[in-house]
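Given as structure tokens, the chain that follows is alone and in the form predicted alone.
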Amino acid sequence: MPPGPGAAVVELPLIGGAELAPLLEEEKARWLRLLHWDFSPLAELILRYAAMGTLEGFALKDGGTVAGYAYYVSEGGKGLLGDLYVLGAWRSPAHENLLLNAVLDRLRSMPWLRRVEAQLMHLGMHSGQIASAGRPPAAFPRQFMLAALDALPATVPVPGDLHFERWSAYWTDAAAEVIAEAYEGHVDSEINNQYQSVAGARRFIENIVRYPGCGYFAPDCTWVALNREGCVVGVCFASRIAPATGHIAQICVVPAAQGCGAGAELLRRSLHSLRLSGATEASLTVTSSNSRAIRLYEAFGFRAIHHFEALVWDPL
């Protein structure tokens, strides 16, 4: 659908929560139908900020209808496109580009920003259809995978010098070091530059623990792997995204401990814990080029149910 004669991009702070609510209702239904994800906590947060006029971004209005929206946040020298959603009746590359370009133009006006990241689960267009001024984004195909939790292996062979413990905030600094080491030179550190430093990885962990972007953090389903010396060599963070659905928000193992079953046992323990807590299924996301991780997930019954792209503008 080309932009209609009445379609216009307006500042999100000018849109009240009541105007945005019908769009978010459709978005919530799509998240639940497509990804088994209850988007309600995030939608409520978005509405709260919209009602206060502090949600930074743009809305697509056609007559009296808010047909789409996109919001962003800035963090240090990076901009994050938090969400971009267009109602199904208006969804088209033309309308999505209107919103995307409005956000990018705004972010480019901030001289302290050098990079923009986006993982837009419901973007209808692919990267080749993005018609933005300036540098085109780097695009990284990703998969959203889902597995039933009714047939998990009872054990996974692991070396006897490894042991496993449930999450405690005590492990935060060590887990950040694990993430930074595990993702050094990895494609995922190109998608999320928080993985490129220990300080960034710590912020990543804090976001998982404190905010509902990856669901509600489940410390009882989150595990760490430790070696003989008691050093953390692997982590698996879990959350709840719906009453019956868990989510693996992060799993990684340092290179020296890879290939021995540590990752598989971390995953097994988190999935088993999710099942004991009442979940019947679990999801995760993975970069499509990460074939080693995909083989592990498929061995646990995960199957791709949705494909999307991570987009990075660097430099902006």
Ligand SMILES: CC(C)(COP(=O)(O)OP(=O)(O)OC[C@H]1O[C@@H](n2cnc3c(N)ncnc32)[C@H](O)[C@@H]1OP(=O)(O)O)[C@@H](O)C(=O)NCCC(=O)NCCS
The other form holds:
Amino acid sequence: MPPGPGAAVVELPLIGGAELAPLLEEEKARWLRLLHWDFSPLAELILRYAAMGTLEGFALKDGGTVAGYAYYVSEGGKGLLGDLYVLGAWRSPAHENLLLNAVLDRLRSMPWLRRVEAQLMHLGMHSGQIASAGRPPAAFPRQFMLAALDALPATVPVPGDLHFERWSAYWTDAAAEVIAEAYEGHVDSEINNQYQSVAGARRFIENIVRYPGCGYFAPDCTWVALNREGCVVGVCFASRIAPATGHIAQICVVPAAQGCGAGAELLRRSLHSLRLSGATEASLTVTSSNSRAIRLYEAFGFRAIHHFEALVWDPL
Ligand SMILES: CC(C)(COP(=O)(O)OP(=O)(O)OC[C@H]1O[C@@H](n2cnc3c(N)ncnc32)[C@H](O)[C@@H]1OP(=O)(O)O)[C@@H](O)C(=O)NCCC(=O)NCCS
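Can I have the other form now, the form predicted in complex with the named molecule, not the form predicted alone?
Now the complete complex, all chains and molecules, led by this one.
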């Protein structure tokens, strides 16, 4: 659908929370239908910021209807497109490009920003349809996978010198080191540059633990793997995204400990804990070129139910 004569981009702080609420209702229903994900906690946070006039971004208004919106946050030298959603009846590359370009133009006006990342689950257009003034983004196909938790393996054979413990905040620094090491040279560190340093990985963990972006953190379903010396060599972070749905927000093992079952056992423990706490299914996202991880997930019953792209503008 080309932009109607009435469709215009306006600053989000000029839109009240009440005006944005109907759009978020439709978006919530779509998250639940497509991804089994209760988007309500994040929608409430978005509405709260919108009501205070501090949600940075743009809305697409058509007459009295807020037909789309996009917001961004910035951290250090990086901009993050938090969400871009256009109502089904208005969803078209033309409308999505209007919002995307408004955000990118704004971010380009901030000289301290070098990079922008986005993982927009409900973007209708693909990266080839992005028509922005600057250079096109790098696009990384990703998939959202779901598994039932009724047939988990009872055990995974692992070397006797590995042991596993449940999460405690005590492990935060060690887990950040594991993430930075496991993702060195990995495609996922091109998608999320927090993986490129220990300090960035620490911020990534803090986001999982504190904010509802990846669901509600489930410390009792999060596990670490330790070697004989007591060093953390692998982590699996779990969260709850709906009453009956868990989510694996992160799993990685340092290269030296890969290939001997640590990843499979971490995943098995997190999924088993999620099941014990009432979840009947679990989901995760993975980069489509990460065939090693996908093999592991498929062995646990995960199947792709949604495809999307991670987008990176670097330099912006
Ligand atoms: C993906 C990753 C976590 C796997 O961890 P790992 O410790 O190397 O995995 P494992 O040794 O458990 O090996 C998984 C293997 O176990 C197999 N497996 C699956 N279920 C199993 C089970 N119940 N029992 C035994 N083995 C099983 C898998 O098929 C896979 O075999 P293959 O790779 O030889 O084909 C690890 O490679 C890693 O950290 N990679 C970098 C970060 C990353 O990509 N994370 C995932 C992002 S979505």
